[in-house]
Structures are given as structure tokens and as C-alpha cells.
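For reference, the chain that follows is the form predicted on its own, supplied as C-alpha cells.
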Amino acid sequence: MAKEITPRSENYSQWYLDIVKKAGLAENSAVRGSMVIKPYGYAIWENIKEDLDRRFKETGHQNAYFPLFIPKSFLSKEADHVEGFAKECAVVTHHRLMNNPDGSGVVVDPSAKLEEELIVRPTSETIIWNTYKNWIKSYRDLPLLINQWANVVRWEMRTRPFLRTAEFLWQEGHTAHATKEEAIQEAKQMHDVYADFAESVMAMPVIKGSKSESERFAGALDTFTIEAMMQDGKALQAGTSHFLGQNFAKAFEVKFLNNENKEEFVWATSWGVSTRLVGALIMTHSDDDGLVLPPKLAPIQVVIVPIPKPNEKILEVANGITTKLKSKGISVKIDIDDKKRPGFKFAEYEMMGVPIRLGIGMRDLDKGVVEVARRDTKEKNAIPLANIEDYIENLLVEIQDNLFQKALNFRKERTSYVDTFEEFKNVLEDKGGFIYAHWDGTAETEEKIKELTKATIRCIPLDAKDEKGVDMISGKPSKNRVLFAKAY
């Protein structure tokens, strides 16, 4: 099975597509640019969703659901917002089909034109803020902390499963606050939630920072981002949190009476991550033999494979191990399919990225051991059956930590600091990865660098130290370095 995967060194893009297909994560659908998420891929997304949903609720947020369709006029109310999404919108113009008079099928009924076109949700700020004006009247109604799990449509022309599709799944938080300070604190808090999730659950190190003005979310005053490095050295924006100021409140007349009985506009945030995180997992950890998953997100953490095939004694031991592991909250599968040979199963579960595989044969049982193989390093060891559940529990933690450290070491190796544009171009061409360089803060210089190299400012790191220098193109003063990279 591994031979069916294109090596990363040969064609990274094809390697990615091969893993998506061979690991059974997703496939292309009949609708151009859209994907079918298969059960195993969806199980990974469910694990992501479950952990994040718990975090959102622990920080005081509630889930709700808002309409898929948005009146076109709503998008006209916030100028920057509509400009940012106008080219990606799918538009519903009619509400009915009819049989074609020539008998060739169905056609749009020309008499069923909508009075006002509907936009298929690219993001929900407009429909949500139109709703909030009915929910918020007084300071007693604030803060309003709402999240929704939904699908959105952005009409992408160049698509890739999970990373960029015309329709994708995500969550979007939308909150309203009485003060600017509260709203900024909310945006920063959710930024921290995303960063901790990425590192502690996905085992994916990220750089926390704020976007340059030209890279901010449409309609935001500030956008906080987490940026991860993939194995080809490109950056991937893994999550964003936005301080929206009062822009949407003013556009939709969302006001409240403060405790002095004076009317004010509320302050807003929005924040979100999507199924793009599944793509991030693939490109952060996987290898030429298939998917590699951090244990905390693996749908199957341990698979037990009888050798050569199950018998009563082997199944008794396997079931005993399973019971003990499940009592520790570890997900286990016993593969009793006797139509497949053990070697095929080993390759299959390696392809699927299952963190730990146990091989149980009669020879092993006679010695009181089982074979334990870990996916991340490919190591195999004979481990005593006594207290095997404690060994596996600790090994899962070790694998999780190892994947994070491996990714962190890779990022360090592919991170550079440059002072001149010549250095910048050479590093980008020869090494790639993250590049820290001085920037004069102007959109003109930012655009020129992008035009000449296709590299963008991924973020202005929150931990950036004051370091006076000069912009590598304009020669103008710069107070610190920003993070550049080519990106997905």
C-alpha cells in the first residue's frame, strides 16, 4: 500500500492527495471543488470538534444555529466586509424548477425569480448581527457569547481536499460586549484557546501573532492568527480571532442602554477554525508510508491484530486488554477479519495512522508478551502482558509529545533571520520555511514583496522583541521583525 503513495521529495502535492485518498479521509464529489468527507476523515473532524466545543463551553460560550441563506442587502451594509467576500459568493436567484418543455429534464422556472437574491453563507457576521439587534437591549444582555458549528460556501476555483474547498465545515464564534476592552480580551482569549489546542492536542507548534492591515479579516480592526509550518516549508493559517470593533454593530444598529441609561453601540468579535485543520494534521506529521495521527485525535488509538488469525485464547487476551484500555478512555479496535492477512492489516493501519498496533500470537502468549509497534517511530518491542494497559497509556503520551517535538525541531531548522532582500530571496528559494525580516509597516512594501516573491507577511509575532532595523526593500526604519513565508 505504501508504494502507492508518491514520496514527498518527488511531488509534495501528490503525496498529500495520495494520503487523503489511501487513508480513506475524503474524495472528490460530483460538485466541482467540493469533497465527500468519508467516515474515517469525519471521525477525525468529530474529535477536533468535540475537544474545541468543550473548550468553548468552558469559556462561557453557547452553541446556536443561524440560516444558511443571507439576503443580499445584508452584505451591502458593511463595506469592507462585502468587498472582502464579493468574489467568493454563491448566489441564489430562483426558488423553483420546472420540466423543460422539450422533455430533456428540468430547467429554472423563469417566473420564480426571487425579489431579493440570497447569498449562500460565506461567513455569518451579517445574518447574526441582524439577529443580535433583537436580542440586545441593555447592558444586562451582555456579554453575548455565541458559537455555531456549520458549513460555509466560498466559490474557490483552485481547490484541494480539506485545505481549500468550495464548501467546508467550521465553527464560527460571534460575541457582543459592552466595552472595547472586553471585546479585545475575548478575541485574545479565543486566540489562546486555538493556540493551546493546536499544540497540546494536534501536536502542531504554532506562531501566535496579529495580521498586517492588508491581511486582516474583511471588516476587522485586528486579526489574531496562529501560523503553522508544513513539511514543505509553507505556512498554513490554522485559526483566526478577530476584533471587529463597532463596525457591524453600527451597520446593523445594534445598541444597548448602559448602566447610566445611555445608548451605546456594542463591541464585537468573531473567531473560527475549519476542516482545514485535518489538512494541517496530514502535512505536519505524516510520512511516505501514510497518515500519522497524534493519539489525542486518532479515531482508533490502539489496534489489536491476532497472528495469524484469531482463536479462543488470543481473543480472550485481546478482549481482556481491550476492557482495561477502554477503562482508561483509550479507543481500541480488535481486527478479527480473517479474510485479510496480518501483513496486509499492518500496512492498512500504518496507512491510517493508528498510533499503536498490538500483535498477538500464540508464541508471544507462551512467553507472556505481546508485540507493540508505534506508528511515529516504527519501533517494535515485545512487552510483558502484565500491566500492558499502563505501558500503552504512557506510550500514547510519549507518542503525542514526540510528534510535537519533532514538528517543533523541524520548524526551528527551517526558520531564518535575514537583513537584506537578496538574502531573503536566496533563503526563500533554497530553504523556504519561516523568515523573520524587518518591515517598514507600509502596504506598498508588503505588496511589492508579495509580487516579487509570492511570500506574504504571515503575522506580526506577539512575542516580537523590539529590534531596530531597516526594511529590506525601502530602507525605512523598522522597530521589529515580522514573519514571512509562502503559504497555503
Contents of the next structure:
Amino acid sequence: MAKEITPRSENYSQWYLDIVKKAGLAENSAVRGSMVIKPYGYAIWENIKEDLDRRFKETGHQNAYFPLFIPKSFLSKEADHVEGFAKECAVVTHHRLMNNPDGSGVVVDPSAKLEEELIVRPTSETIIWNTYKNWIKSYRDLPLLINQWANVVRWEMRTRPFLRTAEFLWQEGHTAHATKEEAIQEAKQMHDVYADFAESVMAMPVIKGSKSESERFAGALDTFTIEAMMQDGKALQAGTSHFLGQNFAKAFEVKFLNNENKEEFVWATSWGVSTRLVGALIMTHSDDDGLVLPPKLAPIQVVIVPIPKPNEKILEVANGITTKLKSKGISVKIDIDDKKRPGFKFAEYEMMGVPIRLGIGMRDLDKGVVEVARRDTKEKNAIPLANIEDYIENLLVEIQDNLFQKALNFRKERTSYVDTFEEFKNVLEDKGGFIYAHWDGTAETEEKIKELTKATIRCIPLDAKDEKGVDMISGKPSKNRVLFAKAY
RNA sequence: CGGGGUAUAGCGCAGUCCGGUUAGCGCACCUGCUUUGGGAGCAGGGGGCCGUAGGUUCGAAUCCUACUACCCCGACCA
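Having seen the form predicted on its own, I'd like the form predicted in complex with the RNA now, please.
In what comes next, the whole complex appears, and the chain from above leads the way.
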């Protein structure tokens, strides 16, 4: 076979890399840790972006764009923030190149050294809050609800396509509010937007919760997260929304006059998701035959394969179906390539995760049917041509639901509740996945568990029921269980 | 950044240990014919500064040094 994928059971991370490569999503570039997102992979990101952008606008946000470069001094203004990002910043020190006198090519012109170095943004809080200082004077200027679609750079030690790259695409929302309550409400609202998007569009079930202090965003008072389970049982943080308190307002002196003419610092949030979501999508649904995409994000929702190759009658039927599907907003591709045989195309579109494939051949047409193959279950059925567009429309919905249910069932099977550390270690070893256990709320036990098992607290679930228990390590009392897992 | 591995055509590999004329194979690609309901067959053909830079040698894919990238395992992280 031309394009074999390493089975998940054999080597999960190789399987992931094979899919990224063979489905044509991305490839490594000439730049360390940076990938080229290829057209098919970018089309998925565009679909993610389009849906999220609509949701942001529906919740009152506007898009804007801030500079890629941040003056170095800005990073020093918020202590926790700089500590979190300092170790992974790309720094611009010069602005000119010159021919090397020895003729060996270009070198940095030493006379073009910058007065103050520029940092390539690892996130934009600092440059944005420095700007907000000028935009906010009165309570009438609030709330300020801005989102930015951008690239950021974090110089990571080890990278993987989509999951962690030195440069990545994301959106970052940065909002300013008059009150603490309103800011917390905003952070929670965007947390909900992410969770709903993950579940209803990506068909990826997530656990909503807040981060423990040690896992919090650098500079945040509270970080809300959505955590998804990948097919190897590991957790992936898929989106975060932060309540930043007045930390950045104080660091950048962003004050407003309230309606009593008193000066106050504003309250802030920031929230983001990245191209990591494409990686999450892959690791949630795909199988050993390739990518599996939820219909709502698939660049091609239906592919029509003439069997064995296009002829006038087949194309007439295919075009008829296409017109009807397109009028329902369904994206369709007719593969008219007559150099490749059907079997090849079948495998190819399965690799690409196209949700529905229609096989149209004379043998079926004589009986008034076409073959409908669904990617998620691999089922094939002969479906009458009459009103096939309704059948397909419904099937897309069914596939979307099925993918979500399948992922949800998988998560249920791989979720455990344990009370002792012995049990915790055993479950982690044998079964992996998510583990709910009691925790005394201290960083010490959290750190100890991480040291001993590599598992971390993914979140303190929002819907955690009150349940008295004792911490597995310290034996101290606990009011509810928190979510542990090994994570990406 | 630490430990281990790899780098030869677009992809996957052999050749490297033990240096020797023109560097092979499979897939992919091009041409032609025959095919065509799950990755077609035959015939012919194109494609390589052997990761990069130095060094040793009459001669380097092969030996030595450095660098870079990728993979696996850690530490860090969305």
C-alpha cells in the first residue's frame, strides 16, 4: 500500500504524525519547530475560526489587531506574567543585514542594533493593556470587548504538529470591565462558548473546570479550562479563559472614573484557543484508516466518486445531487479524475476523513440507487436516488451525533473514581484515562502526585458534587473530587 | 535542555562495519497499450552535490570532527 498508517495500538504518537502527514494537514518546515499548514489542514482551521468568530461576535466582541512585536520593557511590568513566558521568547535585536565583507553571504549589521529589544509576542496581554490605558477613561468606555486572530511564538523545547509548535495561530480575547463580578461573568461566558463549540461543533466532549493555582495562566487569578480525553487516555487542554483580576490594570495603570467620579482600576479577562484544536480533532475521532472529521468542520462533507469512471449519465446524476446538496449548504466534491481507480479514491477520501462518500455506477443507477458510505462506521448502503439529499442531510447530523457519543462513551469507559493512592497508581498504570480523586487543595500534595505519577490535576470540575472524603496522600479532608490525568 | 536513535530520489529503504570506476530497490511520477464496483498489469522513461560544513586520503555515501533537522524517552508548555 502506498500510504500506510502506523496503527494506534503499535505507536500512538507515530499514528498521530502519520495522519497529519498523510491526510495532507501539515508538514515540517525548514524552521525548527514550525510547521507548514497545508491547504486541507488550513481549511479545517478556517472552519473552526469561522464558527468561533461568529460566536464571539454574537457575544458582543469586536476583532482588532495588535503588533507582533512587544518592547522588552513591557514584559517586566507584570511579575508573574514574565516569569511564565520569559524562558520561551524570541527576541529581535537588530533591524538590518549586510553583505559579509568576505563574500560569504549576509550577516547582521552590528550598527543596526535596536535601542530596546523587541519580543515576538508569546501572548498579547502586555501590548494590549498598554494600549487600553489610552482607550479607557470612563466607566462609559466599559466593557471593552476585543478579540484578535493572530500568530504567536513560544520557543518550546519539544514540538509536535498542531499540538505544540514554536509559532502557532490562535485567537486571544482581551476584555476590560468596571467590576470584578462582570469580569468573572465574562470569563465564564467565554468558557461556556468554548465548551459548547467543542461539544457541538467538534463533537469532542469536554470537562469544564477551573485550574489549580499551580496550573493557572501566568498572571491570572482564576483559569477556566476545557479538558478533552484523547484516544490514548491522555488529557488535552483545549481552551482556557482567564480572570485576570486587576493585575494588568495595575501593571499598566489602566484606570477609569466611575459614576461617582472616583478613580478605579479596571478588571480584566483573556481567553484563547489555538491551532491545537486541529490536533485535538485528530486525536479524538480518527482511526487506523486515517482522519475522521465531524461533518460540521469537514472541508468536504460529501464526495462523489463515479464508478468506475465518469461518464455522461453518471455526471448528470452527480451534478443533480450536488446542486440539491449545495442548496442545503452542504459542501460537495465530484471526483472526475479518470486516471485513478475507485478503490484508490475510496482509500484516499477515508484518509482525508470525508464524512460521506457517494459511489455512483451504472449498475446501481439501473436500480435507481447510489452507494452511500459513511466514514465514521464504514457502513455502506444502497440508497434510492429519490430525495437522497434529505437522506444525506440527516446522515450528516447522525454522523456528528455518533462521533460525539462515541467519544463520550470512550471517556466514560476510561474514567475512574479512586480513594487511595495505591489504587490511583494502579488505575493510572493499567487503564490510564481520567481519574477523579479527593485532594486537600494544597500545592504540596499536587506536586507530590505529579512527581510520583506524572499525572496532574487537569481541573477542579465546575459540576463537582459535594462529597466528603480525604486526600489520597495527606489524609486531610476534602469536599469534592478533582480530575487527574496525564496530559499533553 | 539531558539520554538514546536516525539522516541516501517526493515517500519507504538497502549499501556504510571492511573507502575503489556508472549508488541500487519498492512505491510515487512521465509515455504507451491493456484495464476499471476497494489502493490495476505489462513495457519503456525521467529524477540523487548520499542532511550541512570542514578534515583524512591518490580516491569518501562509507573514516574523523562540528553543526542542523527529525524520531523515541525525560524535564517545560496551549
